[in-house]
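In the block that follows, a single chain appears as structure tokens, in the form predicted alone.
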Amino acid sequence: MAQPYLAARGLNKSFGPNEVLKGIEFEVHGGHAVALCGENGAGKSTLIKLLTGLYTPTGGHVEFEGQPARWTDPRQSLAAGIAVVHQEFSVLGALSIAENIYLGAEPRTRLGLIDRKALTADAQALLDELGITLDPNALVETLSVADKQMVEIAKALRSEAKVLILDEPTAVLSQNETRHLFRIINDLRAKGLGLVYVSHRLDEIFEICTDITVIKDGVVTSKGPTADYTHDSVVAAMVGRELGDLFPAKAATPTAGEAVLEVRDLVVASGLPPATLQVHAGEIVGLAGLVGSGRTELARALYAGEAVSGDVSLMGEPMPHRDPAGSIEAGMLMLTESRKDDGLFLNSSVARNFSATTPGLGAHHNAIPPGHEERRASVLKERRGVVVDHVGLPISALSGGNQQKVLVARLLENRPKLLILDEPTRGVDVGAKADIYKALRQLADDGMALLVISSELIEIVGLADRVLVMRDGEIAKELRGEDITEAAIITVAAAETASHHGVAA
């Protein structure tokens, strides 16, 4: 094989006595897409920071085009041809697409002013080259999340990049948007770029990547061509257990209890058909469908009252005027799709995030003694398996999986009768997913009713006792037992027309 564009040679990184990476060997070749796999905390982010000059190695070195690279700043690696698209967007909403793409590198006139005409033309040429249909003069704040992701990619590729690193690029994309991104990736590979692809979604890795490198506890545990791997072998290299072990066993013949949630003829928005459904005590109901099918809209209509008409009851009690506060008081709680936008208090401690909706729980007469919040959070940390040194640390210091565990623990402190979870494992590594799956199954076994939305079909199949498949804003079909398969779900979800309106349990 030809010389790699980018390589790690015996790379070590320590922070004080903590050795994060140990003897890492990693290569990125032109025309290849390498999947960088590993649990949160395995060392993936540290490796990327070393490869791009943000961190300095403790031992070993980085090579670029066969020569030692002694970058001390990401701007140096970018100038050399290493571009990174981070999971968190860095675009500025008040600027145009063109201004964002060429921020800090705007074309200038002879008088030193920004050449607006050239700026627009250059941005348009780059967008056309990438197959991105956007107006370069449009403000970024007016764009969808998917379009912002495309601007991030264009921004990364404004110069002659040789290696593109993508960190969880599809976490916020629909299926069609993901397909568009994959076309861009394949085009870039065909032009000779090398790509590093970081994702927890194994199906994507097997579809788009030519090679796989797995890191566990700071060590490369496996690497080679994608064709040499299966889903199970990747998971085993990441967490030491097979994919089939991730999901706790369902009851062979589930026996649901009383109806906790009853929904009849709920119209979420004008022009959409009504939805009818039930969720019973002791069962997990999966709400499946393509992104845009109306899953989240239906969940929000139940929880926050965002509906045109219809009847919703919880434990037999009608809920005609729903809002989040009223739903929480009644016992209906929801884990939202975006934990950072709608769930976490990022500037607050782990302890404060644990107790945000139940601050006085366990205190006498609502007189909260000093240290009560921290003591209570420490108990929850142990009970829910949250990995953090001290509950006084900011929640932003935790991995995605541990942040999600904190949010679920917060909801459970309200003792819900019905728990709605929208994308409960988004951005969560495989090991943490297994912990969340186990916790959800235990809640169902203890008699709670759960409604789970997920874009990962394997998650729906592995968790749900029943599946309601949505398409074009309606519940198109219900699946039970052995009929719950990925093929059956996608067949219904991707069909052209819906067969009937609403499904009653």
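Numbering follows the first chain given and starts at 1. Note that the structure is a prediction, hence the values are computed from the model and not measured. Rigid core: the largest C-alpha set superposing within 1.5 Å between the two forms. First, how it differs from the form predicted together with its partner chain.
- Once the cores line up, the CA of E329 ends up 2 angstroms or more apart between the two forms.
- Relative to the superposed rigid core, A476 undergoes a CA displacement of at least 2 Å between the two forms.
- Once the rigid core is used as the reference frame, the Cα position of L54 differs between the two forms by less than 2 Å.
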The other form holds:
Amino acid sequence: MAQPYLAARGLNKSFGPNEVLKGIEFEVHGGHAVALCGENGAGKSTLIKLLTGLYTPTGGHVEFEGQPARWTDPRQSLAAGIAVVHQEFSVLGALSIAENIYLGAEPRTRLGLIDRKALTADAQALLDELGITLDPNALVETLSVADKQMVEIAKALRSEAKVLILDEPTAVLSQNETRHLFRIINDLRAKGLGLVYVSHRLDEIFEICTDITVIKDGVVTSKGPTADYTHDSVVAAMVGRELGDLFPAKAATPTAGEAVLEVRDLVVASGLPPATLQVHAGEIVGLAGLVGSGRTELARALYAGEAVSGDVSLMGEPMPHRDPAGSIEAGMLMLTESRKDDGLFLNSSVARNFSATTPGLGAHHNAIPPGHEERRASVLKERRGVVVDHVGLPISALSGGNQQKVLVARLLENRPKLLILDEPTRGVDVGAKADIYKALRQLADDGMALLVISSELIEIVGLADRVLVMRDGEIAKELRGEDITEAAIITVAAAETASHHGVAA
Amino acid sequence: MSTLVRATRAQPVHLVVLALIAIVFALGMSTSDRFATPLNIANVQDQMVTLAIVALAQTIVILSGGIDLSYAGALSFLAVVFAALAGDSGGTLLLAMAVVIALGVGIGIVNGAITAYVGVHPLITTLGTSTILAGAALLITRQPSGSVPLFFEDLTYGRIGAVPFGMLFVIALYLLVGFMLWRTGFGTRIFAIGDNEAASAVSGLPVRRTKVAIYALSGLLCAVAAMHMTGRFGVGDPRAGVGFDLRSITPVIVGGTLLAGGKGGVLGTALAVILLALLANVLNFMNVSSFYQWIAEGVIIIAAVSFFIGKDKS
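Based on the form predicted alone presented above, generate the structure block for the form predicted together with its partner chain.
So here's everything in the complex, that chain up top.
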């Protein structure tokens, strides 16, 4: 085989005594798309940072077109032709699409001023080449998340690239949008670019990647052509266990328990059709649908009382117009979609985060005695399997999985009757996911009612006893038992929605 | 979107400000015959020059996601230094100008460097430098002192018809800064950093250097305002800048620039400065105490921001 465009040769990276990567061998050839798989914390991000010169290796070296590359700044690797589409978007809402694409490299007139005409024309040409139908002068803040992702890709490709690294590019995309991204990726590969694709979604990897490299605990555990792998063998290489072990057994008779939540004709926002649903004790109901289909809005309407009209009752008690405090008191709690935005108190300790909604629980009167918070937290930490040396540490020091366990533990302190979970395993590694699934099933078995929103179909299929599929703000279909398959959900969720978004189909 | 709208960063809210200007103007005409005279219109313009210049500086800083509270101390300090050095000849005047401009830029560089490289929040950095400079101004002189050459004083009072020279200068500055924001890499970087600093850094923009340049430009404009102000007073007043720290922010916000940065422009600031100056003038004609003018200004800024928030929610 020809020389790889980009390669890692015996790459080591340590932070102090902490060895993050050990002897990594990794190659990207032109015309190939290499999947980089591994749990969160396995070392994928570190490897990408080494490949682009953001970090310098402590051993081994990066090779570019057969020559050792000693980059010390990402601008050097970019100049050589290594483009990166970052997981956290680097596009700017207040600037136009064209300004974003050429940020810091705007076409200039002879006087050194920005050539506005050329800027628009160049951006238009690049968008056309990628098959993206967007107005280069539109402000990025007016775009959908998917279109922002497209702008991000156009920006990465503004100069002649040889290798394109995509870090979790579909995390925020719906199925249709993902399809369009895949067409672009396949086109680029056909043109001879080498691609590195980082994703947690195995389906996608098998669909568009020609090769797979698996990293576990900083070591390459397996690599080869995609054809040599199955879903299970990739997961086994990542975590050393089979996929089936991820999900605990489902409830035997889902709707046997009493109805905990009853929603009748709930209108979330004016113009949307009314929603009617029940969640019973002992069952996990999955709320599926594309991003933007109204899942989160429905959940928030239930929890925060942000609905136009309709009846909501919990345990047979009607719940009139209310706020989160009223819902918590009634026994309805919600885990929000974004831990960092509206979940954690990031500047506070692990202990304070555990007890944030029930500060004085177990203490006499209203005064919280010194050490009470820490003592409670130590007990909770053991019970919920949170890995942390000391509960006085800031919550920000914990991994995503452990932060999520703290949040769930906090909700459980309120003894909920109904628990709403919006993307409960987002940004959580496979090991922690399995723990969370097990915990959720245990809660259902103990008689709690759970409503779970997830963009990961495999999660809905593996976890839910009953699935409500949403489309355009409406509950389009209910699936039960054997009918719950990824294919069935996609068919309902993606029907007739192609015309609703800006990406060219 | 038409190029003109994009280049001027015109927003619907500017129409509201324009309508308010028209209302205040009509109110002025109905209050006094002396309101719509060339003399009074020129007066209004003279009174807005200092605010117009520091608000322009503040617009640039706020667009970049920062804030500059150093004008209060810096204006006083630079005014005192300028009057102490300007003497009575062209030679001493030029020397004084060079020193004051260098000091203004220097103050800005210190503000920018502490903010960008040490990481102190600009609110704290510039509050600190403002306090230091206010103290320094009073150490130099307790009461207004020094002088400027008579021809310079005359120059700041000069007019073409109903338009003072100072106003022409302000118009030129606004056009220049507007052009800079639209057509230079520096201008684009200001918006980019104000919108999302981390994303700007990932995109390879020299964030910290740009911040230093932004505060340096702010200091330069502050020096220009100080020199004009001193020319008008004829002496260096060690309390000349009092109040301009917060007053510089009002027109920026009323003009539709986002306090968080990244969005807005100089057109809105210009309109808001005109509105505030006209309002003060009309209230004078109506014999309303200047304390009521403060109240009006306070109501306007809160109303403006409430208006933007209401618009975002809908």
